[in-house]
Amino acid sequence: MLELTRFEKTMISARKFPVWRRMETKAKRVYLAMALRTFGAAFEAVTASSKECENELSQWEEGRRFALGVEPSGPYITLEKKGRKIRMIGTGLKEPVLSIVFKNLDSAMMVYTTYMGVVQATAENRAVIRGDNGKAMEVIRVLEIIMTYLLPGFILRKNFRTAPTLSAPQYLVMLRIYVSLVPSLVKTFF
């Protein structure tokens, strides 16, 4: 039989208080609204970068508007395509025309921890689609890309059924993105 450490003994008996699920509960909320407002500032700074991203964003219409986010009461931000960017519109749902959102804290904690990705979290019923599903998946195709710039490579191979490879010029743009997202990290906390 498996031991458990002191630490898990400790977790186990403070998850019988009351007071625990709502701590615990508040803890993944704010852990999330800091999560999606790191993906609005990905998407701005991956999507000023990337030819791949440029070349999925040029069969878009301008500002469609759509929303990340968790069931039944946020943390969501909404998202709108500008030009040939994708522009963090704020926190809130904001007259999206597309939402993706996770049915409940633990299936967005599952995605955002990444534990799972959105594909698989859609497959498992983790996650609903809201508007238009070839939309959709439109989006999901830039989170993708989003992830691959972002994600160091043993996270991505746990993630995607293939993951990507890049090749030199493109660890040149992840650089890039990586100098790029300081600023819109900051400009989306502050």
Second form
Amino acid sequence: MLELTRFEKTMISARKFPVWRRMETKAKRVYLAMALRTFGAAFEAVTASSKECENELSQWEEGRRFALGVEPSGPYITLEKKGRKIRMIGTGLKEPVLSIVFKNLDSAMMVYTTYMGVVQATAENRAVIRGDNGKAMEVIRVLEIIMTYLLPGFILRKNFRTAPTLSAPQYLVMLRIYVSLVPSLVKTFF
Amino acid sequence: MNMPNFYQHYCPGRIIAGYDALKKIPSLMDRLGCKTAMVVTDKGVVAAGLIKHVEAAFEGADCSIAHVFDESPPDSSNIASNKLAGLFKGYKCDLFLAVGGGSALDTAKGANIVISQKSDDLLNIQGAENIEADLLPTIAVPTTAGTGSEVTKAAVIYNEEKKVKMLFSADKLYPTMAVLDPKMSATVPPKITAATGLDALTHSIEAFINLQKNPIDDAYAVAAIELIAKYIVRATENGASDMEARFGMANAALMAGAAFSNSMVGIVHSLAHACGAVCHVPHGLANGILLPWSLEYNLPRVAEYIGQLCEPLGCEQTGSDPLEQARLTIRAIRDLEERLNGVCGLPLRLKDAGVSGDKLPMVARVAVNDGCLMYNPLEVGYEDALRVLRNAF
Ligand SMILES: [Fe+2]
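Alongside the form predicted alone that was just displayed, please also present the structure of the form predicted together with the partner chain.
Below is the entire complex, every chain and molecule, led by the chain shown above.
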């Protein structure tokens, strides 16, 4: 028999009240909107500094637009390849050729709380990829590179399929990325 | 294994298997309410005399074969599918009887889509999930033991206009029934027997270790691996007379198909698809060559699962170190392939299979964009793909 923690029991009884359910949904949406924007900023910061990303992006056509988000009613962000890096062009769906979307808020929460990677989410039918298969693979590779720079090794080893083996120079890049995330975040949020 | 958070398994078709299973086809058609079959096959199958076995099964039966369409190309195409759809309607057929490897079945699936969507051109039907209308019944009779397409929902059809492969994948595309009769694969030459058998082995092993692994597919995969370990060398060595081995391999290929059509495949198939696209290496052969090297690549992540395949492959489980155990599994696969090499000269290296060294970077480039990598337990970048290819070269 599955034992519920006291926290889970409390949450379950709280969900009996419609007001709480609405609040919870709202909170998730707010969190995800923030997480997506942070992620957008991370795309900008990592692709500007990482050699691996640069190699990957050299194969992309200029101006490729892709979106990340949650179906059916958002939030979403749209990103674009510009020169050697990825630029966030804004929230919402802005005519992407490719999108990686979660089927509901809870599935998105699992990924954006780093409980699992996008690949695992797709394998579990929580996320769908719309658009060209080959291009999707290219986006996912960049996404996985970004994860290795953003998240600590123990989370990657536990919940992601990326093997985190950063070298000393890569740690320097990581540091640079964290520093450069600050202005990107400021720019995105304010 | 760690239990997955979520999985799904779907394998809807009826399976009829046995030494004279073909004879059951008319009564199966009866059960489906069908009277007139369109046999879909290719010239190779006709030349091998296999259609005669099928025709013999219809002697004295209420239902009949209206026409034998033997124009399925090696890569089934929209043109062949459209033509078949026209003939099917012209002959007033009500059932597809696909006899052959994957491409005959794919051509039948293509024609079936055209008819059920009330179209006359497959190119008008966009997208994989668009197939919602019920399809006409299809009975699949495989003549090789490898692809497992008799129980899978995908159809790959070459778009002659745009020169690209179109993938259709929908639940409606599962064949209604699969009929396994060992005499249908008795004439397959040794090298092809070995290569297609290794394709089935790869399906089961990749299904067993990848991200969508689940208890039901594991059961199919392990059963398939046991049969392949037991029968692949016998079927290769003595295929014309050893019907037990042929039947074992036919069952293994089907079960491997059921496993991977749910759990999907991974790096081996991505690399093999790319070897096929760039250097025209036959699918099963490429899989066989790349399998042990790819397992070595995945070893750091899934040593435990690879190690569990030691026993099904027929080696003794020794010690408790998963890494040690996994190495034994890989060794067992190499031994099996070396025995096949001894029996039929099956190439063990990419360079002996028509790949030139200067093409490897291009193969790696194509491979990293192959959708199968989505399900591989470990991330695969360009450098990783190239490393595995160089090792297997
Ligand atoms: Fe295969």
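As the structure is a prediction and not an experimental result, all values here were calculated from the model. We call the rigid core whatever largest set of C-alpha positions still superposes within 1.5 Å between the two forms. Residue numbers count along the first chain shown, from 1.
When two forms of a protein are overlaid on their rigid core, residues whose CA moves 2 Å or more are considered shifted, and Leu175 is not one of them between the two forms. Core-superposed comparison between the two forms: the Cα of Met11 travels 2 Å or more.
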